[in-house]
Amino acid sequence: MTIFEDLESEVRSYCRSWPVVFDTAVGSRLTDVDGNSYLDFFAGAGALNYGHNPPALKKPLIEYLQRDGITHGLDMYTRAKGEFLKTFREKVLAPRGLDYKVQFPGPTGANAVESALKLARKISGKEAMINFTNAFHGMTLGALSVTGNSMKRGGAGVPLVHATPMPYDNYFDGKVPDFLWFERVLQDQGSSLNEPAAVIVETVQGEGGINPARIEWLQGLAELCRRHDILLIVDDVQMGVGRTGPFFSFEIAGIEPDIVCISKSISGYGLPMALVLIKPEYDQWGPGEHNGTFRGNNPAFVTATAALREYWSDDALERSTLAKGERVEEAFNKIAADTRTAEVTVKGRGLARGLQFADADLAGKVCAAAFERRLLMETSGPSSEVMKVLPPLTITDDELEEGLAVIAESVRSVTGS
């Protein structure tokens, strides 16, 4: 590992928690150069919902490369992009009665967020944005302006302006009516709130601590936006593509955002790809007004198409994800009940789950103990107080039970209970 320490920037992070050299990966497991196998409850921070190297995606990708299919296409028309768009409409949009235009920004979630913020300002002619406490939307300047974490915001090096945070669901532990402050400052001519172009929200905050918003809160937010003529942007970068069960995490609330940001697992294979979904009346871009050199990653289109056909032709994956999520919740509730020496709270939805520790240091210690037992997990939350699990949605029942047993053992080893 000397080469990494000698040459790679100090900004590296995950490798500090998992100081081994990984070599291969299949399904829910990674193998290091010494042949040790690790169970993956991290899934590329949500970019590998179908696991590592899924055969149904790998085969068409290899065939595409072997026939010299277009690799880099900017926004040119290509067969791969056309097949993806047709399949996305057939498997995702049409069955849900959704009508969106599809924009391909640069290939990351932050690119999608930047594009959404720019478009909302163009549509409305307004500058201000509303974000939420503990939100995370990316590391570029626009995305950071609507992100809550002070450490990440501090890295910007410049003032982050034109965004006003509002309390996310349950920020006041249910002691304050939903949107009390938001409604008041919108209506009060003396509040000094700049009239917002849009609200950007995650239905489940991932990096913010696995915080799920209640259905009624999401519905109330959508209604508030309609009444005040504010665009609603849902950031579904980490929680979309089935992570909470349905393809879109907002489906559970029956709402239709004006703009949706998708990335991470949309390619299905860990290849860079992002989408911005836009209601047709808001597709007001001029040609080339927002672009990116790698917005036409055609191998990603190939694997994304294969993933939609393989996993979203019926509701089997959704039902499986919800059932596995209930099993994780059951196991986590038992861990919380059995832990006598530390205060533990169970959080999450679908297969985005977490254990929050009142003593924030314990979450990192549990993850470290799990790594010693060859299970990969990370922490989240403003103080890294949540032990976060994002296993592949395709994880087997036996693998899930194996990982849950390791977590229970790791919690016991750290807390002594």
The other form holds:
4 protein chains.
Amino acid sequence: MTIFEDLESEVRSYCRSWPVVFDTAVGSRLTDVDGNSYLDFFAGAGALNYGHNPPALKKPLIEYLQRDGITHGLDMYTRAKGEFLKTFREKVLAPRGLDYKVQFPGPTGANAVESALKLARKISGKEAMINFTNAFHGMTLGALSVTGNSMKRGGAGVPLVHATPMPYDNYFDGKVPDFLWFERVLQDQGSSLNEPAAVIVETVQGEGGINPARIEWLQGLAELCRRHDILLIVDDVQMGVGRTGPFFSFEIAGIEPDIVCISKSISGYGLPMALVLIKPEYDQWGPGEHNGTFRGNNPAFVTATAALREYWSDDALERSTLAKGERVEEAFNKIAADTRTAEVTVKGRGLARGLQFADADLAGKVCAAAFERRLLMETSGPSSEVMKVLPPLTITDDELEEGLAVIAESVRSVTGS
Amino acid sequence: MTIFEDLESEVRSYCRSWPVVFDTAVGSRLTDVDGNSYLDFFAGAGALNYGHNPPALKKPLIEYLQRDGITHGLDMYTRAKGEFLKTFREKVLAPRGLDYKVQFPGPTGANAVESALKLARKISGKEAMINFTNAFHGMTLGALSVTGNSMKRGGAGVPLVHATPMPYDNYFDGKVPDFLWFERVLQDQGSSLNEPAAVIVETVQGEGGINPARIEWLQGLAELCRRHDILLIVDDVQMGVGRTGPFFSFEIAGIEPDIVCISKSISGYGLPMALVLIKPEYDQWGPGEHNGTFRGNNPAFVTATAALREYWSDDALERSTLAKGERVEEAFNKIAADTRTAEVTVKGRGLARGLQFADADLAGKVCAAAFERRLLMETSGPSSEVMKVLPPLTITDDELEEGLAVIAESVRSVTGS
Amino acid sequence: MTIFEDLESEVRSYCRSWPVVFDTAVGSRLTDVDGNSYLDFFAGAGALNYGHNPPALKKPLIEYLQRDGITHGLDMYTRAKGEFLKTFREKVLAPRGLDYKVQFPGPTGANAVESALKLARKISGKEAMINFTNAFHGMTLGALSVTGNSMKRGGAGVPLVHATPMPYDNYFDGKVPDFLWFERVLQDQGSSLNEPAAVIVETVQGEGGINPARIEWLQGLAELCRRHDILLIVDDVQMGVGRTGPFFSFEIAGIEPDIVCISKSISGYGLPMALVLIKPEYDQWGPGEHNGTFRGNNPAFVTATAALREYWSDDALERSTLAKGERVEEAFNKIAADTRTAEVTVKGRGLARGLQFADADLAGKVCAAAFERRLLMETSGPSSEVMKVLPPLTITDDELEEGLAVIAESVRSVTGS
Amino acid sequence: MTIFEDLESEVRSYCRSWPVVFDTAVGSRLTDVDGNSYLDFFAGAGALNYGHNPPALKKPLIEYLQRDGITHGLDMYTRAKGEFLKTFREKVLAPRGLDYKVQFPGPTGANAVESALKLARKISGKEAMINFTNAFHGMTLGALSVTGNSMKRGGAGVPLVHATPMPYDNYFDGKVPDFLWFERVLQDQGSSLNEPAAVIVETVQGEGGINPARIEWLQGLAELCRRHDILLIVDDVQMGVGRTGPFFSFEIAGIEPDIVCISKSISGYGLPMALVLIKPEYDQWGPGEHNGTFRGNNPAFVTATAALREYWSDDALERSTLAKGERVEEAFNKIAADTRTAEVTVKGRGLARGLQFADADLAGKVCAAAFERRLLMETSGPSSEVMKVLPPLTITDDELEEGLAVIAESVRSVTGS
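What does the same protein look like in the form predicted together with a further copy of the same chain, given that the last one was the form predicted alone?
Full complex below, order starting with the chain above.
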């Protein structure tokens, strides 16, 4: 491990909580160089919804490499990209009746967000954005300007302007009508709100603390945007690709965002890839107006295509995710009820779940106790007060139970309950 | 090809010049779905310095995938990352006497630039930046703010502020002393220049039109930064990893930038990967202060390690690149001399070379004529006035001659010379 | 009048509602060039609290000019400035137990606001500001950035950033607890609010529609600022100098702002003059760090001194203002009750009073009807929905009754009630 | 003097150099409370071009006050404003063949500049501005953003963006062709210059160090603006109203700026007043889009009218100013020649003149030595290296000689030459 401490920047983070050297990984398990096995309730921060190295994707990936399929393609037409596009239309867009143009903006979620913001500004001719409290959209300057966390914002080194925060769902525990403030400042010609180009929203805030927005709130937001001629951008980077059950997390609300950001699990194999989905009337880009060297990561297109075929040809994965999510919720409710010595709140949707501790420090301690038991989880929320679980959607029931038992035990050990 | 026109965003660009569907690629050759072969003088815009799918990298990559090496690792310690770091120190840093901490900022050049700018602002407590005329640093908001091209800047949709441009080397054809304006506004307390945190510079501007800065200009810049306590960031995304001969393009000037951005060819296989190199005293990041989901692309670490071992264990590649570069220059000089009907200027360094046409339209026409002859090249420069060639460094002499002959013929056919 | 239409810019405004050429004015009456007399319920938008050309000020002003007292003094020490400072301390600061340093920032309210914002940023090292919905603080770039009106903001031509609006008192008709949103975003490390240097507030919003903040709201705001280490700036440009009764409008809340902006009626004679009052510990200006050519308008110091002596040596003016204010309120309540055909709301404090019409157009029509009857009033509010009255505090009871009768008649004539 | 030290903010500045209390003033002389007389080579920083309290203006001013002419008029039509406009057309615009609309933007130069910038942005739809090295345009946020001095800029507390500095005339001592850099970045689509709405320029930089731009440079600038469709704003706040000889300082170049800012000496009596002159086709303001409480300072209109009649009915003042300016130049040349122990440069135009000391500290010392001899002068320039003289244009020849003698003696005493 000396090499990391000697040579890698102080910016490194996860390795500080998990000071081991990982080597291989399959499904929901990682193995370190000493042969120890770890159960993964973290899934690459949501980039590994199908687990590590899923065989149905690994095979075509290796075949593609072996036959010297093009690796790096920028935005050239390639067979692999064509097949991805066809499959994406067939398995994702068409069955849901969605009509989107697909942009490959560079292979990260932040790239997708940066593209979405630029496009929304171009379409509307306005520069202002609305984001939500506790939003997370990325670490590049544009994405950071719509991100909530003050430590991360502080890293910008320039004032982050052009975005005004609005309260996310449940910000006042239901005591204030939805969008009261937002509607008022939009209607009031004297509010000093800069007229917004777009709203950017996550349907469940992952980094923000596993905060799910209610269906009616999402519908209200879409309706507000329509009434006020504001573009609606859903950042589905972490919650899309099945994390909450359906392929797109916003499907449950029956809304159709103007722009959708997709990344993390879209390649299915942890390979860098991102998409921006754009309603056809808003595809107002000029050629090359946004680009990026790695926007044509063809091995990722290959695994993405295989993943869509494997997991999205029927609704089995969606149903299984919902069932597993309910099982986690049930187990978490029991933990919350059993924990007498600390105040614990159960949060989440699908397989994005959290236990929020009134005493914020406990969340990190529970994660540490779980790591001692070889279970990987991280915290989230503005004060790292939420123990966050994002297991692979493909986790087996046994693995799920094993992990839930470790969590229960870790909570007990930390809280003494 | 219908699927692309139907479904892909209008932002797509290269495919408009090269309307074929590529399928496989090896070395300096791509093959389309109809079996046609193309010679590559473009090399993934500099991301494929070792050509397509180099066997010495392909083998360990496939082995890594086959043994289920971890694919997606964020900033966890992994065996693959450890080996990359050791190899990078052994093959790159140590032999050059360079002492840098290594940050993995997210897998694109723009991520590296965004990190570098954030870090420079954090270190200095200042927000202003100096960039150069015709610079290109990326398309995310921070990177775009130091990029010169007005069309690309226009895409931002917000005023791009916080950076002031300075004239790049030769901006006045040598008629004005180096740094006359820059020194003067720094010294003058009344110049209205916001005191800069850092200067960001490319040693050869690729997108800007294949403009190489002279050694003494680079040295002068480094010296100016030292005198005025300004951080020096070299963006070596396109010109690093051997493109101009040495591993780092700035080696010829004997300077040591405070921060270096590396991406494109670092993985060697066209896989997304980027580095920020930071002088140890400036590694002032807090844990997690900059991050990104795909900053631990372990297959890319594997190919990067293999590439360093294969190509940078001795100086063969560097010497060969310089020799090939001279051959291109010689051939270009002959073309320029033979072209009586148009004004042509030869530009470049190493294997980053260009032919600049006084009549800007000719550059694109020559590229189109070359594509008809199945040679891939693109234009660069503010008016797309430069025919830009970036062949794989590993191109064979025969391929190089073949391509140069196509270029000569294409220029003749377009200019009628 | 041709000369104005021929030569004056289209930006001219009041003259469009009152298309006559005024010549002389005394007390609450103006006379036009045709000898017509107008009753003034407008008082120079609050700059003429003692009426036009009050004799007690006119005499020393003319004497000062006759004896060639210095007119233009920048920030040189002058006898006239010294006398003003002594009198201000004796008549204003000392009796109220207030300890402020006095800055002469340039002779307009906008100058005072610009100074206050600059100083607050210097003190705190933060750039963000909190302003309130429907605030008005001036038309220069800094002042405009904390002003609410969208038409006026649009005039900036650059994005107005660095300020985030918060709901003013009663913004939700009392249905939401005070400062619910403000407190929440301050406490939440993930709210994306940029940590503010200062809050700038009017105790009664004049341009915003004659909106008085409750005493407990002002106290709550002061207390919130103290708890969160945010500077409190009261912009008392329009409501200070007795407009609401006491010299400072914030006296009724028993709060002591860190910085106070004073202008409009401070000279007492309609001469340009402004003050910034600064708690001694926050007087962190360097010499000349803010300046302005006309910051030493000595004739204004002379009239200001005379005004303080004349009107603030006892509490007669304050009591009279309160009494007249109550009389206006009573009359307005009757108008509101009598107006059956339109929804009218009575608003205000002291002698800043308004009638708000649910049908916004009516406010302007009533003002026009009053002008036909030779009474001067203007509208305010984001939709110009408020008929605003700011009579001279020195208006006689007869004049007040005369004006109120005209208003009642004008409302009747417009609403047909 | 205790009252000032006790009560006035630390921001006070001139009084630190001149620690006496002034009382009265006539013509070129001030008198302090102890009866000492001072000769004024400072003239209210250019606001007293006709000296203190000129009798030809004092009389109508007092008469106006005595007959209760309206004092405070906002933008109402008043007899006094009408007379000013007529006189301004007759004495200033018509004889020079100039066609401008007149805006009264608020009574300070900074207000005029803020208006000009807002209007230029509105007209062009662009936000970027070009300013010049060592420019001074005011201390409010918009004006400060185009001002050069780093101390003053630092006071803003927010990054000053949206303006890019260009080299003023002679910035490189004539070694670089005029506008080389400016033209190049405008023509180059890759320069990263944000396309400018307008250029703002002083014909002679007063605060910047008494730097006169050559006629051909001003003409070249006007021509460049025309070619590139950039609005030209001349800030004639300090150099207008005869300071350099003609009424407008730009007359000598035969150019017609699109927008002109006028203030300081326009009222003639040191009363706050400012104008923005706008070419009719650019008078695109909406009613009330820019305003200010004191934009109708009617006593200033009265003195301004009297001043135009008194001083601009023939060319006597202009000729006298030029003659006196030449006399100052002659005397300064002799001082420079006689000063063996220090390097002194003579600068200026008309009655804006300076002695620049290579050893910057000497300028302040000479001013201090002159003050001991009861002559008022200040320094300017980025390092306060210029002894700046701005005598009243109406100074008598004897007074001028007296002052020049004091200067010569002060230089000798300080330099020991």
